[in-house]
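Given as structure tokens, the chain that follows is alone and in the form predicted on its own.
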Amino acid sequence: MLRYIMRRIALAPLILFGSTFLVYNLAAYANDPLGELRLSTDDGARQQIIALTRDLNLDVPPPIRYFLWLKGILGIFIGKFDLGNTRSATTVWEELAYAIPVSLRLVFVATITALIIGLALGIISALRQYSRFDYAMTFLAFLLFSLPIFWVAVLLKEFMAIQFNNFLSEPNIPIKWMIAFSLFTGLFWSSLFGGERKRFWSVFGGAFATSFVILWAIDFTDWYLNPGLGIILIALLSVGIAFGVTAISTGLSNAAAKKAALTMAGLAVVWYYPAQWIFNNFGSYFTIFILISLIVLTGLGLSRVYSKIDRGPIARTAIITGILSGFLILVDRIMQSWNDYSGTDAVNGRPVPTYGQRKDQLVTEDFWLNNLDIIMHLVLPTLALILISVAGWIRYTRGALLEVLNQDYIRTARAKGLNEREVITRHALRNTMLPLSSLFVGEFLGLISGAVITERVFGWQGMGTLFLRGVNGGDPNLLMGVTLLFAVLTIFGNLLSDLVYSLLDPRIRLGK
């Protein structure tokens, strides 16, 4: 294993040299940084040409100029790492240091959310092969996969930002929209849980009625103008989370895990008001980290209380339940800032933004207002990336799981008398993750490069914007800084993917 890693690392400089040399020369010969200045009649154009020629070494042939740029990169070994300067006289490193966190914030949230949703829908689709739900997910996956992301982004800006902001000025949900949405939710849940005709229509009726009542209550109370969850709703949701996590993690037959999860849900309700006081007086990321740490320690303690053996699954169930229940309390606290946020002069009653990553006019020291502003600017671009990415994960997961379910060891597990939940969770899903683990790295890197269009549409100043500035603005140093970062991420991402695959599959021995 170590020899394989060292060999891959030794090959990395050669790959980086070849890729950066090719990109640098192609960009240099394809674009003239001085083209617009030569056509300009401005009196200062001549001085700008002289300055850019000196700063960017444009009087040197591109192949030689590349090695001048490479000299700054190799300076990392003597403590003088230099990516060069941009056309605007700022360092490339400063531009990257600003853009990297912006892109990571966007891509990380989109990737994790798409992965969770795609895996869940893909698994259910495979387990219900040729059912109504499977046909619906297959159609949805192909539909979303075929849509161009810029078109999806424009639709989101129109209907989820502009139209929704207009709706908030005179909020009223028409009865036809209540019926339409309730029909959709009824079909979704009945396709998911329904079986024979009687059960299908009973689930459909229950989901339809529940959705209609919730929408009517939201409209009647104007909940969207002053949203919140409240202790009663959090209590109900926490109990539902406890049963759901237990069913997935260990099965409801595991009494110790169920007791631990329900205890954690009860503790979340007990801690609701103390947590709100802590958030109001000590709102910070450090406070959130401390509370998460307490949840983890509590889950470990509950596993020791409710069981003397096999405590791992119990601790896992309790911790996941606690974190999800705590997340509800955190969401409730953020929602409490909605009215204040919407009423600020910077927002002016239009809380869903269509452009930018933050509102520069919103100057406040309030921790919750600042984070709500970040979240609202994340919604549309993240949703655009999720809709495109989740389609692929549905198809990948469905295909991988169906292939695993047809293997001999699955039939053997069933023949030994294991129940279907154990067959799926302990045997099928673990092997399904093998091909998906290598796809995750590629998906993450692809989203970073694919975010170029999303950042352009929504006006984010991330890595995609830097890449476009480097290409369209004739800025070779900026372009190479972005290219070098992408190349390094791709090389080590593929190495990490191979290592993870080998760790998950004991049949693979890298370097043998």
The other form holds:
Amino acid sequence: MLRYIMRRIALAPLILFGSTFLVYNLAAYANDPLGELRLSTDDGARQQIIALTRDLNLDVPPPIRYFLWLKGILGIFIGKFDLGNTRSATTVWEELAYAIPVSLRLVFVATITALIIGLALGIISALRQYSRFDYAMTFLAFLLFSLPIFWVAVLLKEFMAIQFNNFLSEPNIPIKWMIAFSLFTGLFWSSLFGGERKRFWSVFGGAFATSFVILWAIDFTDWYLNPGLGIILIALLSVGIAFGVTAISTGLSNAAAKKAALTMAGLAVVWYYPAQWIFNNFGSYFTIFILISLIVLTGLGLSRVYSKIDRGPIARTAIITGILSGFLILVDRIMQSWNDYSGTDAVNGRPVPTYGQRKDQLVTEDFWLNNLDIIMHLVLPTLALILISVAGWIRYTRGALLEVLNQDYIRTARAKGLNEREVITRHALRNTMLPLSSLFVGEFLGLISGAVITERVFGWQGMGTLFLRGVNGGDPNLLMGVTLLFAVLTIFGNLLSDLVYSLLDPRIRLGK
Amino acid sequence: MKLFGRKEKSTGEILAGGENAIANKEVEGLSQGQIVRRRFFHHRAAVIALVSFASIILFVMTSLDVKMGPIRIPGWWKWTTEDIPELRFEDCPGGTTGCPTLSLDPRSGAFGMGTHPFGQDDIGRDYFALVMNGTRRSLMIMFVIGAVSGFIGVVVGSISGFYGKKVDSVLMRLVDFIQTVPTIIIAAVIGKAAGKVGPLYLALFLGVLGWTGLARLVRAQFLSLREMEFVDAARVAGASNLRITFKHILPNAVGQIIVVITLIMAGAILTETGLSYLGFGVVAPDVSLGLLISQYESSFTTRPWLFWWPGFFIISIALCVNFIGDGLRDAFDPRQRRRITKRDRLQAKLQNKAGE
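Now the other one: the form predicted together with the partner chain, given that the block above is the form predicted on its own.
Below is the whole assembly, all chains and molecules, this chain first.
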């Protein structure tokens, strides 16, 4: 195993050398850095040509110039790592240092959200194979597979941003939209729960009525102008979360877990007002981290209070409940800034932006306003990326889980009398995660390099933009910096996904 | 015979034995090809997709002139992409020009395609002709990428998986190498070098880059299949490497291969449109669906039809290919059983009763 890893790592520089050499020369051929300047008859252009030639060593032919660039890279061994300069006299390193966090912010949120949604839908789809829900999900996945991202992006900009902003200036939900949306939610939930006709209609009726009442309440109170959850809603939701998490995590028959989760939900409500005070006075990522640690500690403590045996699952249930309820309080706090945010001059009543990663005009020290700004700028591009990548997760999860459900050990688990929840969560899902875990790495890398189009459509200044600047603007060092980073990520990502697979699945042996 | 199905789940009531019996009876005495064909044509969504796909191809290919060297087969559509008819002003909403004449409402007097069913572009060219031409480009690129990637992927994957060891590790590092070269660079180079030879070269080169996933898959299939007993048996019987590959291993892997190729093809049409959108794929004056969308992206609010139609064709083609691939996967998968209907269940129950 170790030998295998060493061999792969030892080969990596060779591959990197080959691909960077190829890309460098291809790029030099495809785009002359001096192209536009040469056409210009301006006097300044001549000066610029001379300056650029000197800075970027353009008088050296590309195959040899590559080695000048390589010298800077190899400097990493003597502590003088140098990626070269861009045309605009910044170093490539500075540009990358700015762009990497931007790209990661975009891709990270999108991957995680798509993963969670895709897993959930895929699992339900597999458990209800050949049901209406399954067919709907299959169709949805194929439809999303077939969508060009720039096309989706334009639609999102139009309907989620421009039209929504217009809507906010005169907020009023027409009754027919309320009915249409409620019908949709009713259909979704009833086909999700499945079952015979009677159950179908009762779920449908319940979901329809609930969503209609919620929509009506939202419209009646003009909630979107001054959103927030409030302590009563948080209390109700937390209790719901406590029951839901317990049902999935340990089963409702586990009394200790149920008590621990409900206590946690109660604590969330008790902590609501103190949390407001903490958030208002000490709003920072560090505070949030401290609070999460407190939740974890409380969860561990609760498991000790309520049970003498088998504390792990109880602590798990309590902690998940606590984190989800805490998340609600956090969301509530961010929502409270909505009105301030919407009212600032920079936003001017149009809170959903279509372009850029931050509002430059918004200058504020307020932690919550800044975060709300980041979140609002993330909404559209993240949504576009999620729509594109969730389809893959739905299909992969469904396929993998169906494969596992056909195995003999699932039949054994059922035969020895485990209930369906235990069969699914303990035996089926864990084995489903094997193939998915190695896909995750590839998907993440794919999104980073695939974000070129997304970044362009939404005007983000991430790595994709740098890459395009390198290709279009004839900026060889910039291009090579991004290419090198992608190549390193790809090679180690491939290695990592092979390793993860073999670590999780003892049947696979690498390098034999 | 007593069935030990789980009572509370009616879908799981029939036992594997019963289901297998139904499925096995259906395929008795049929060859693999016949079974696959039969299963495919039972997959309703896939058949619908196949028919739609064929109709789209027929519709698109016959609409404009087909030029092959000196031969010229006239199409049924009155405009070509070179014609510049006058811009239409009348009946257009909000002072726009060149709005579409397509009308699907039989009550209105103008039912049918009209002069410019998809409208006109800025200078008056017929948008229907442009979209047809773009769809042709995209289809051609899709098929070329599918064929080239499919061929290289199967060859490299087979060699890698069959011979293993040194050959395998060299070829797999080649895969790593190709994966690290960004597609956009290649497209930019071709755009610069082959501006006049056009989209065919683009497709060929994208195909040369697109086979890595398929090669990995074929390799994995070969690695597991070559350890099978029937391969040993063939070897003992004196079969050559070539014969083992073509007669014993490939037929067992062909299902997965075809499915991955359909996925590559569906991905190819999106890659092409994406590259054209960024300005690296098909470039003006040539037409492609991605290029059309990128040109008229900003006119979405005023003239949405310029945006909807290219998107509609991209999505329908990709959707059809995906569904055909899904049908093929189900058809080739030996473990895949047909969906058990209520009638089958009833019959199985009756049979079981009779057997008791």
